[in-house]
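Let's start with one chain on its own, the form predicted alone, as structure tokens.
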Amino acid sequence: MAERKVRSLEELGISSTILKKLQELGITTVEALAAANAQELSQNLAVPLPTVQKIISQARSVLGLGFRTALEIKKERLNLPKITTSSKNLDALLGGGIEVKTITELFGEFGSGKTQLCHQLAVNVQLPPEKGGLSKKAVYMDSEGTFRWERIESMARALGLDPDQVMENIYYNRVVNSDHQMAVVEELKDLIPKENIGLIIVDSITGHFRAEYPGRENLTLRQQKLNRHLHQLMSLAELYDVAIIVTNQVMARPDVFYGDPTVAIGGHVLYHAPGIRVQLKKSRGNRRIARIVDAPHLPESEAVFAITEAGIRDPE
């Protein structure tokens, strides 16, 4: 698939007055304009709603976000680049690797390999396409303090990459609460095109929401805010052709006698969002089991991978 260029707003023929106001609001690319909310923008620009709707619609059509045939969508999906996980088993399970323009949710209990996989992907996205990467950089949003540069270093060395260069290409942010987490995602609209970002990791997506909105009485509020956050991420995935990984903890439910006694904390965030949900489980030793729980285009199945000194690999 041809790389989509970030086009300038000037090319849309917007009046210089509106252009100046858009830039003051931090909307400097066609992608950012396409993702804007018409109602809010109309108020912020003090410009009539129909005018704003027209320029947003122009931006969307330039990016090919209008009507397309199902065949065009099929062809685009088949050609979407993917990021290797460094495990052939896991790549096969995921239909070739982690897909761009998609949110992939990794959920599992503590120690099931979610963060290890995130670290591996932050390294692998930097590989050239012929080696399963995108030749791009990564953003790592850490809500629980689980990021380890030492792990990045050993994974980079195992792939024959310069560890310092690899770490230079990972933009790390320790997010301190849910508002900060959402604000960082807004900032990414500028960072993605400027720094050639191909992967965004949110580890974990539910941590702060869970802590700030405890109990059943806050459940509706929490889910509404989490949904808003997901829609932010979905629009980044779609507009900028990036892959998005979110992790989610699970807790054990001792009252469940049949079936799986683990349940995602904060609910499965992707129940109501398009994407791929992958459950990770501990197995013997360094082995882990990944299971596709929900993906519109992939069959429900399992794969075994291993967490080694070198990173994510197939079991020996």
Contents of the next structure:
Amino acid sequence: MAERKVRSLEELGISSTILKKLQELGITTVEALAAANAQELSQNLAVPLPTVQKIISQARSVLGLGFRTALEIKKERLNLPKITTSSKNLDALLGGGIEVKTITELFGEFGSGKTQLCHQLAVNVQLPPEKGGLSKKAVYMDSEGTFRWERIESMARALGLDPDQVMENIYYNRVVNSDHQMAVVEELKDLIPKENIGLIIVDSITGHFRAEYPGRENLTLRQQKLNRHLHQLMSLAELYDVAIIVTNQVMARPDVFYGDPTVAIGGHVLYHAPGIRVQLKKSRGNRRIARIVDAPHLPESEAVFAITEAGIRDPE
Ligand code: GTP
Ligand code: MG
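The structure above corresponds to the form predicted alone; please give the structure of the form predicted together with guanosine-5'-triphosphate (GTP) next.
So here's everything in the complex, that chain up top.
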């Protein structure tokens, strides 16, 4: 896929008055305009709705968000860049690696390797394409306080990269509650193009939502808010060609005797959203098992990887 540069609004031929107002609202790229809501924008700009609808649809067509043929879609999907996990087994399971324009959910019990894999990907996205990266930077949204720069340092060193350089290319944010988490995603509309971000990590996506909306009685409210959050993330993935990783801790259910005891309590986050769900399970020692759940285009199989000093690797 040809790399798409973030486009400036000037090329749409919008009048300078409106351009200035858009800039005041923080809408400075074609991508941001394409994602805007016409009603809201019309009010905020004090510009008639039809005019606003016109410039938004111009922005969308510049970005190819109008009609395309199914064949074009197929070609695009097949050529999406991928980020290596540093495990050949895991890459093969994922059809080459973590895909851009997609939300990948890593779910599994505590210690199953979700956070370790996030650290590895924050490093690997920076690799050049011939080594399995995108030559881009990462955003790390940490809701649990489990990010460790020391881990990034050793993973970078193990790949022969300059650790300080790698750490400088990871934009870290310790998100303190679900509203903060959603506000940070809003800010990414500016940060992604400005800093050449290729990967966004939300570790974990569910923690704050579960704590703030506990119990069955709050389930609907929680799910609604979480859906809005996922929708935010999906539109970032689509508009800016970034990869998105979200993690979700699920508890093993000792009461399940048959079948899989690691049932996602509270449900998979991506249950109703398009994306790839990867279940991680603990195995012997430093080995972990990954399995793709409900992805029609990927084989229903498992991959074994290891968490080593150097990071995620194939087992010895
Ligand atoms: P929760 O966030 O609690 O749900 O777990 P998680 O799925 O995020 O697990 P995480 O990725 O934190 O995996 C933890 C495991 O990774 C530990 O049990 C260790 O086996 C391994 N690990 C973590 N840090 C290191 C390290 O610095 N070196 C090595 N060799 N292994 C590590
Ligand atoms: Mg974790």
